[in-house]
Amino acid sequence: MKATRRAKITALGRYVPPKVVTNYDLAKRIDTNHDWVVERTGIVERHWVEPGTPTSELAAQAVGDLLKNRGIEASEVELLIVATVTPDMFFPATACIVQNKIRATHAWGFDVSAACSGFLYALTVGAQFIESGAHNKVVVVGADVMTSITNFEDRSTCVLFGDAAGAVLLEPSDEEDFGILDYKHEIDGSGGEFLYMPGGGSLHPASHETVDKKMHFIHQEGQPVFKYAVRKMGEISRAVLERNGYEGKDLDLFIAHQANLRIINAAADRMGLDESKVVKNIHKFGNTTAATIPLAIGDALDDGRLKKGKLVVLAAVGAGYTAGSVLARWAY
């Protein structure tokens, strides 16, 4: 994909709530144990917000960290895109709330809902505004408070999720071969019945009945979701590489959505990747939905594994089903 003007990530910001919840902590609350959770998911601990903390607060903290790291003011941001499935409320958009909190007085914005693929979808959308020349500074946020929609009586799902936010700044690249090179996204709506939250929308408006039936929580059928993710994560990542003349061996780093360690490993195996090329931090944070990829980017930067010139694939599969991959040559 030849862009008129390429977009690149120039800075990263993160926010993780300070409260750490281990598998041992969960075992005091539900029928589970540390070994069972680690074996099936790879998760050791996760971070939870204090009750009543909205997604906008995590997002604002992450953007604040981003602005500090880049050394710019909020007033310089032109567009703010927030990927989330746990908005503060149906409307206004969480982007509006975040914009007000950070005082990004010259920005417009909107939310993107694509579940675990949300950050990549928002990243791709934001890149189009850079490539077109419409904007020079676009902030993309992935933020979710998954504990707000988790049923803690459901032992199969409540061990999976954590709360966090991550944000990146997109700016024009002054080097043609650096930045976001290509993307590939798909949806398969037939998978919507396997991972969803049934209550609260126009189909099932909030009522005593929807609350009593626990319809405002995550509902997941693990097996079909797992099988689809294992197949699609590697498939869509290979596709974006091959379209640009690359193979798995050419890749420097694979940064996947952190939903399940077995899914990440299976995708890496299908791409023929060495362990050293795969970023894994699910053990620390669990599945933070739209925040997992920016958190993983941050860890790769901290570890010195992600440096300028590295060829990177970002990949995700989520409820919907949604799936996406982004190919980038790291620019800083």
Ligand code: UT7
Second form
Amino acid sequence: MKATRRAKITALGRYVPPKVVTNYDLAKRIDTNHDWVVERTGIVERHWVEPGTPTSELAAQAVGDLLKNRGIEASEVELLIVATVTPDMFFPATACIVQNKIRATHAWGFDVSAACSGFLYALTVGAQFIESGAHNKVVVVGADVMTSITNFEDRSTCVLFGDAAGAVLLEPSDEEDFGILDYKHEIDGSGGEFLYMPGGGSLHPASHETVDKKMHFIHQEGQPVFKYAVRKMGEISRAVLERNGYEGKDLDLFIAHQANLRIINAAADRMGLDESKVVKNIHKFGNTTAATIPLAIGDALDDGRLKKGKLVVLAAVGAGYTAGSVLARWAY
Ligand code: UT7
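What does the same protein look like in the form predicted together with the named molecule, given that the last one was the form predicted alone?
Every chain and every other molecule in the complex is listed next, the one we just looked at coming first.
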């Protein structure tokens, strides 16, 4: 893919709610234990919002952090894209609520629904507006309050998720080979039955019955999702590398959606990557859906592994199924 001008990420913002919930805390509420959760998922603790805190609040905090880090005003933002599966409400779009909260008075925007691949899909969409020349400052947010759709009586899902938001700023790159180089995204709707929230939409509008049947919660059959994720994450990441003339050994950093440590390790193995090139922070945050990749970018910036010139693959697989991989030469 040859862009007319490249988009590059120029700043990051994050927000993680302060309340930490450990596996030991969960074991007091449900039939689980620390060892099972760590062995099967790699998760040690996660952060939860106080009940009633909406996704827009986390997103607005993350964008606030982003604007501060870049040293720009909210009024300079031209486009605001929010990836989430836990919007404040069906409508208006969470992007509108965030725009109003941060006073991004010159921005338009919309939400993207692609579950755990949401941040990458939104990033790719945002990059198109930079590459086309339509905009010079695009904010892409991944934010989810997963606890708002978690069934705390279902031990197979409630241990997995956390709440958080992350945001990046996209701007035009003045260096030809720096910025977002390519992407590859896929959907496979035949996987929809394995990870979904059945209630509340037009198929099953909210009713006493849908609430009684707990249809407004995450429903997941873990094993098919696991197998698909392991296969697809490596496959799609290798594909985007190969079509740009790279191999796994050329990659500096692999920043994958944090759903399960075993999925990340298996994908990295399939790409022939050394452990030192793989970003892992699932132990601290659990699966924060659209927020995992910006949080992982943040940790890699903090620990010095991500810096200007590094060749990076961002990869995600999630409900839908959705899958995506973005290749970038880091630009700051
Ligand atoms: O981000 C969106 C995409 N989602 C994913 O990528 C998730 C993909 N799937 C997974 O990560 C894994 O399938 C899970 C972590 C969800 C589950 O791990 P698993 O190794 O597939 O376990 P399982 O569902 O096959 O369950 C194994 C056993 C079962 O007991 P029996 O039937 O063998 O006696 C479960 O009842 O583990 C039991 N179990 C638990 N035990 C203690 C399930 N949840 C728990 C728990 N604590 N929290």
